[in-house]
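Next up is one chain by itself, shown in structure tokens, the form predicted alone.
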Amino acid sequence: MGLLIKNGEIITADSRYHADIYCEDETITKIAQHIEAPEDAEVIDAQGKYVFPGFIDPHVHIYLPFMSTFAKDTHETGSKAALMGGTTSFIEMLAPSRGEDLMEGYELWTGKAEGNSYCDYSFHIGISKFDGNTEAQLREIVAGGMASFKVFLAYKNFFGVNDEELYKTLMLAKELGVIVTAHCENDELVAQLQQTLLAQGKTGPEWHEPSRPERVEADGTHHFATFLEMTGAKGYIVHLSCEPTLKVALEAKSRGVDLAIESVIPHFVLDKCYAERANYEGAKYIMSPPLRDKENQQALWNALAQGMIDTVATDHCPFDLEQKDMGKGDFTKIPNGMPAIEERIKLLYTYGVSRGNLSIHRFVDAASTRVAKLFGLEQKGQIAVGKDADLVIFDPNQRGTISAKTHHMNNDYSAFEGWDVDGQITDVTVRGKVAVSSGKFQGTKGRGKLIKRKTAGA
């Protein structure tokens, strides 16, 4: 049975126009001013609404063992929340620790997702060491359709790589045409600053940001950019949080370093005063890199509007209040991360497009189209004949309120509790199958599939 979306205003990264869209066999098969509905077609009337390409979150954590606990979402809950928030595909960070075997980790992560996801998904392959088995394992994984790596220049002795391992990873990535994503901080400075603060009795969540300040992130970014320059590999900075780091990244790009930049929605709309809230309330807002001084936000918005920041992700990593309590008396033990996969598009539209200076086309580009281009999601990120029928219907005239009482993430708090948002996602499709209808979830568990991607060298 086909699907016909009528009377909507189609908005892409470079155009907007009114037309109907017909979808069949999982793809868009026709776009025209007027399409008659076949007798057996499902019809959605999008009169007065926008039709966007399905949004793609390039940075999420669903299954994640971290700091003696586990992120709370499953692929069932995480993918449901994603769809309710207009995200039809995501790329999960597959992140085995230094003590784990990479191939065993790959099989574990992909096994957790298979048959349990409502939306499509892929993985960045986390490299926490580069030993005698790593190169052969990575070649096998890339041949199987994974086109991006992830390295941490943080979390020393757990996820973090040393310089020799970073160099070998980048050289292999260059050969294979793989993009390398990186968490950029100076791990030694973080470790030393943490111990200094704790020794001074500074143990609360408000000391998380001073333990990994802006210059520490900027230094890690400079380090990563230098290694990219020396190897010729293609890089991607994840969750860039502040103006000093942005300046370092843009300077590297100006001298020819092949580097893309991601920021995440919390850094655009939250600042460090949230993590400084009294009575341990600030623990809800602990993430790395930390929330920064509010003055950084305008620099991020300006760079996003100009396309200098390429993408907006979430770094979705949900830990509940009981888990956050693990760090009472020692901020270094607070699990890092907050739930955001369901709220990214609402917040980016509201504070970027509706109430800010972000063009609606740059909004689509940063949250969908450019993500697809950077990470080899060839069937995603566009509304065009032959592309996957991943579509989001959005009513700009409705309003909503964010709350943990109504969200679908497996988490008992919202970092944006009570915030008003402009516009509402009414309908969402995954490869032509309706997953959200008039704001109600009706997805099919297991319909989501692993997206195989081609590398630049393929």
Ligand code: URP
Contents of the next structure:
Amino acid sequence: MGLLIKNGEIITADSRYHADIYCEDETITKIAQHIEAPEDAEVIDAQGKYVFPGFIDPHVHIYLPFMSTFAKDTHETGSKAALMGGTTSFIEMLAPSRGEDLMEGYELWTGKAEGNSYCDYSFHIGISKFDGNTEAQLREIVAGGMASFKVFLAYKNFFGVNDEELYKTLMLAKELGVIVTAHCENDELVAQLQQTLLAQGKTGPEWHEPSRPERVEADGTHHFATFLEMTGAKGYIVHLSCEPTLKVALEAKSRGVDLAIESVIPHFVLDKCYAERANYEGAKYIMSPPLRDKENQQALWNALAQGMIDTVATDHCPFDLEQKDMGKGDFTKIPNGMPAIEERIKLLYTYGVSRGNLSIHRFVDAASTRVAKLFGLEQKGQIAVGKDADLVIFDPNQRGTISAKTHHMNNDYSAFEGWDVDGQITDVTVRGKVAVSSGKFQGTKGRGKLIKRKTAGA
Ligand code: URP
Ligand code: ZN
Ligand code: ZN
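Structure of the form predicted in complex with ligand URP (previous: the form predicted alone):
Below, the chain from earlier opens the complete complex, with every other chain and molecule after it.
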């Protein structure tokens, strides 16, 4: 049975026009001014609504053992929340720690997702050490279709790699044509600053930001860029949070370093005052890099509008209030991360497009089309004949309110509780099947599939 989307306004990264879309066997097979519905077709009337390509979140954590606990979502809850928020595919980091075997980690993570996800997904291969087995294992995993690596220049002794390991990773990535995503902070400075602050009795969540100041992120970014320059590998900075880091990244790009930049939705709309809230409420807002001074936000919006920041992700990494309590009396023990996978598109549209910070085309580009291009998701990110029928139908005339009472993420708080948003996602399709219909979830568990990607060098 085909699916016909009628009367909508199609909005892509570079065009907008009214047309009908017909989908058969998972793909878009026809786009035309008027398509007559075959008798057995399912029809969605998108009159007065926008039709966007399915949004792609390039940075999420679903299964994540981290800071002595586990992120709260499962692939079932995380992918349902993603779809309710208009995200039809995500890229998760598979993240074995230094003590674990990479291949076992690959099997663990892919096994957790398989049969459980409602939406499509892929993985960045987290590299937390580079020992005698790593190169051969990476070659095998990349040949199997995982075309991006993830390294941490932070979280010393857990995920973090040393400089020798970073160099070897980048040399192999260059050879294989794999893009390397990186969390950039100087981990030694973070460790020293944390100890200094704790020794001064500064133990609350408000001290998280001073323990990882802007300059520490800028320094980590400069370090990564220098390694990219020396190896010729292609890099991607995740969750860039502030203007000093942006300047460092853009300076590297201007001298020819092959680098793309991601920022995440919390950094555009929340500032460090939230993490300074009294009575330990600030713990809800602890993530790394931390929420920054508000002045940074306009610099991020401007860079995003001009395409200097390439993509907007979430860094979705939910911990509930009980887990956040692990850091009472010692902010370094607050699990880092926030739930956001369901809210990225609503917030980016409201605070970007509606508030005049972002064109609607750059919105689509940053949250879908450019993500697909950077990470080799060839079937995703576009509305075109032959592409996967991943579509988001959006009513710009409705409004909504964000709340933990109504969200689908497996978490007992929302960092955006009570915030009003412009527009509503009404319908979502994944490869031609309706997963959200008139705002109601009707996805199929296990239908989401692992997206295999080709490397630039393959
Ligand atoms: O605070 C964060 N960002 N938590 C998730 C792990 C990471 O650094 O991406
Ligand atoms: Zn990170
Ligand atoms: Zn992350």
